[in-house]
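Form predicted on its own, single chain, as structure tokens, below.
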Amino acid sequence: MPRFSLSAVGADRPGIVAGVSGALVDLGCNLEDSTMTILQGYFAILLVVSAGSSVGVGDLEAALAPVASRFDLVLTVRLLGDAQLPESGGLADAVPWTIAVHGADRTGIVHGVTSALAAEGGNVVDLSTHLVGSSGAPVYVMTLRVTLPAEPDPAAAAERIRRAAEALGVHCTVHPDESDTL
């Protein structure tokens, strides 16, 4: 089965996520993987879905335009090809972690904490940021899920990252993260 990403942005309005979903559902796709979120007014979308075989790029923007163009979105669909992950040594033998960072809003903390991040082996899994405060004295908020390398000490990792992180002026605190539990 053919795998697609589909990305989309307009201003937040009801109604977004049904229609996308619906167009997708009437076109037989299967969303797999999404987030789906508001950014300053703006509702940002990005999905994996599969299609049948004879599904392509063009058959989901044509199923997709007329929710783009009822909502004013800015849509992009993409055929993906198989992710390779590596047998060992890498992803597959990483350890989940978060790292939750708070401060004074400035220029370069997203750079200077997922620098640290990379060199250390890690990986960011998921990343969100806010401003939060009134706007005289706005607090800068984020929060990454990540992957370290189990080897050789994921704890040690996670200090020198909260240590960068705390160079920059923040608050940063580092856990490992507890097993997800349906």
Given for the second form:
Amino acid sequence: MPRFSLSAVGADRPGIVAGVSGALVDLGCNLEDSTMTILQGYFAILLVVSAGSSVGVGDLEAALAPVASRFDLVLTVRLLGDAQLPESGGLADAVPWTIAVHGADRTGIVHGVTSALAAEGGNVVDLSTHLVGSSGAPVYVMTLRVTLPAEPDPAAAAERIRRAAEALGVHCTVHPDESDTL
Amino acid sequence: MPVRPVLVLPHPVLVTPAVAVGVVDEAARSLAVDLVDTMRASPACVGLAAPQIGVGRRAFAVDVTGHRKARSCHGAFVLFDPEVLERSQPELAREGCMSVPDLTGDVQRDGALVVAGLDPEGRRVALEVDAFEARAVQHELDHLDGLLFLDRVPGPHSVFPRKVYR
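Show the form predicted in complex with its partner chain, please, because up to now only the form predicted on its own has appeared in this conversation.
Now the full complex is given, and it begins with the chain already shown.
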């Protein structure tokens, strides 16, 4: 069963999700993982859909064309291959951590923190940012869920990432994601 | 000038650990008055820590009187050099902060605790707090360590804009 990535972005209006999902239902597609949210007044959809074996990119684009036109959406559809996780990255054994960053907005906060993360062999699982505050004093708030290699010392790696963030002039805290299975 | 401006992100005092008050003197009592007056001047504000009004001292005010989520309620009180003696029962709930006016977040806090410190008369007191009062106390204690609720959220999907459109 082929799987496709689908992204759509347009000025936020009521009915976008209903319209996009309706076109997908009519084509017999199944919405798998999705992220949909408002970014600075634009509604952004990113999802993975599975479809019948006869469905191709052109079919999806044609089915979505009316809703894309109606809501003035920038739409992209791509056929996905099988996801292949890097064998050597130790991602399966990695441990989850949460990183919180906030401070005066400046260029390079995301790049600085994620570069420090990559240098530790860490991986971004989930990330969101919010630009808030006033136009004269903009504040950047970033929260990440990441994984860090289980060996040799994820706490030390997390501390190095925290220091790299602080070197950018923003406040940063890191803590392991702990959960109890009940 | 009892009602003071409340500092907002990214003011450096908000991310700097506060220092102990030590002795409750006139300056400390004046700080206590400012904390309570500023808290009362702000609608829906149930707690305020000294760093939020630009004072890097370990002091906070809390008043959850009349709040629908409150169980224990000690009225309006100020504690200097507070410390947690006992804690229990973590609970997740959404909270906001006058120093982070644009966002809210889901934060896990202990549902009950015993917090001790000095009152404005310099007497050592210990308060048993639970539910919303316990959450307010822990939120203010974090301010004294230079931490905001943003530093406590469990992940990216636990931070929420108060208003989507501004």
